[in-house]
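In the form predicted alone, a lone chain appears below as structure tokens.
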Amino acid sequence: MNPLDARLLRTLRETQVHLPAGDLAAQLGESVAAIRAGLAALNAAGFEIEDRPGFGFRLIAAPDRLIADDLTARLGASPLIREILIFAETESTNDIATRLGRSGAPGGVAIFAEHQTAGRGRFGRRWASASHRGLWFSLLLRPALQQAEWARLTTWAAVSVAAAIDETIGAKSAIKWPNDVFLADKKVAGILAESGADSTGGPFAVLGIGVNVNHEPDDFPDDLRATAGSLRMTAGAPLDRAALATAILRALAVRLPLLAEYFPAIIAEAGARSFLLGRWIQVRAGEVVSEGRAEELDENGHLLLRLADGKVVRLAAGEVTVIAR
């Protein structure tokens, strides 16, 4: 598609009624012929666009895949995201997003894949990424923070990813410190932070996002089905994903403001959602196992942990278990 499509997106997502060829094309700038080759090339997209002679256009339903400019009429105008762009396949997103971060690409690219054949988690565990099932995608950022602060980037997008998920279907989502969303005891969401820089010494960060959308308990692996859920097994229905991408663009774009000088409301927001903090867990950080209570937040969102001894260690990372007491 082109940028008139992306602005005909917008207009019909706007107006919800017919419009005539003539009224879009006065809208838009553009000739009623461009129009009607935009309406034409959506149509073959896969678009349910209503030609009701005597009345004009209405957008009915959008297709069950992501397209990049489908998205950015949903977005609009956005701080954070500069260009969109759509993968049907490929390894996973957060390596093309270190490409182009290495390459010297500005930030705010959120690159999208319907499926990644190599998609992973933190401690380079494998994520499974069910075709056209989720959401899964990267963002390129180089955050106008001190890089001591980038600590600040999985909290930030924690408690955007869990409030979008509220917002699109009504549930309370809970944050599993530092970098999963839980819906139901089951884990939906799950973020992965990298880093890099280009050959000028530029630094970037990769933030890669994986949510479980549409998947039903047969669509995940037999190891996971215990641990695993999705949006649609809470709210017993299938969901648009291209919505819940735009919510969740939209949630992060809100708290960016927030990272430099207020990150203590994203934090206070991380510590209402949290299920960790007052109870008593094991934390594991390569080979350093500590055990303790989990009592807060600290001002870059990592945890602090009062071991049985009394002392507070703080934590930037780890595999958290609860335990029971």
Given for the second form:
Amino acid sequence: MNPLDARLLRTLRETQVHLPAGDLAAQLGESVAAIRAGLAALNAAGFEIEDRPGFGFRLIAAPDRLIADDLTARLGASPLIREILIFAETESTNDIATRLGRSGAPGGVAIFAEHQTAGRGRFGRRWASASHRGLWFSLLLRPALQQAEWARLTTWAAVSVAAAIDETIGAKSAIKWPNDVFLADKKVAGILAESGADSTGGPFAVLGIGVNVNHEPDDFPDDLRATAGSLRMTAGAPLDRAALATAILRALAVRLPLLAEYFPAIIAEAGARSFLLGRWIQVRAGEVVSEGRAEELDENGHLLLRLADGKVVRLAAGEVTVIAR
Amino acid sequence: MDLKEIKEIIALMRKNDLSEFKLEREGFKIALKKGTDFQPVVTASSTAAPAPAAAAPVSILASAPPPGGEALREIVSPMVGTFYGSPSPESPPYVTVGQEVTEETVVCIIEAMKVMNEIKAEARGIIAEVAAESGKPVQYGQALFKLK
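Could you please show the structure of the form predicted in complex with its partner chain, as a counterpart to the form predicted alone just displayed?
And the full complex, kicking off with our chain again.
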């Protein structure tokens, strides 16, 4: 998409009424011929643009494809994202972001994939990624935080994704500590982050986010069907993935200042959405398994677990199984 | 307070030949004391924490040689989390005993809140001992590796 097409698309999106080609040309400072060529190019790219004689042009529908310029246009200026890259197919967007980070690229890059061949949780856990049904993306970030505070990224991302989902479909999503978002007791989104350093020692973080958007039950492999859900399964209708992606990036950007300056606000949001607090759970952290009641989240988002003997342990990592309410 | 600030306090103690340092703030208490072998000993506790994160004194930056022995320095954990010695269960470990490392060498991963943090040696030397066990939790300031 050339820059004019992207600007034209942005103007069409912002306008609720029909606009004549002459008005569009005046607004964008281009010739009418250039506007007509731009409209034709958008049409060819799958955008449905109504041409109503006497009224002008109006955007009716966008194709169900992620288009970098389209996302950039929807997002507008962002304190978080300066560049959006989209891959039709890749092994893992986290790997691409990590390579960029190691090569010294500045933070603020969002990398999306329509299909991930190696979409993964840590240690080979699978994340079903049926083409064009979900959102899989990674952010390359260079947060101004001490390394010990980078664990905050997970909670920041989880509350942002949950808030964007709620805003998009009018639901009430929950967070299963530390990194999963649930709708109607099924997992619809997950977060997985990595940190590393480039050759000059400059640290970077890669925040990977996966959301099941338009999946139907048959899109999930047998072993995931009982536990995986999608936004569509709750909303009852397919959703515009680009709109959701924009909502998530905005929700992250809105909470960006809180990461460093007022993290308790994010913890409070995570606590209010928690799927686990008050429940009896089992947590497997590496090879260590603890069981107890999930009591609260501490100032860094770590989980305080009260064991059967009354002792409280602080957990910074783990896979949680709910045993009882 | 982070590791860097603690290191700075230790450096100040050395410079000014102080043997003890105490600081108390709301929800936070730190006491530093020079050990008998002139290694600083750090005891940190958070008074707000129901579970003592570091109940046992943790020794960091042991730079002075113990009497009659070889100098052993430690690579300590900059955070609370789960220690992993290799990038995945099938992969070989990042470092093994006898291996030379520089400041920039990645020695392990510590998982905290689903963030897989690559930890660098931050010092030069040869790995003398892997002091943490893969898949087990580690505390802030806990020794992960010993260097000679």
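C-alpha atoms forming the largest set that superposes within 1.5 Å between two forms make up the rigid core. Numbering follows the first chain given and starts at 1. Remember, it's a predicted structure, so these values are computed and weren't measured experimentally.
Does Ala21 show a Cα shift reaching 2 Å between the two forms after rigid-core superposition?
True for Ala21: a C-alpha shift of 2 Å or more.
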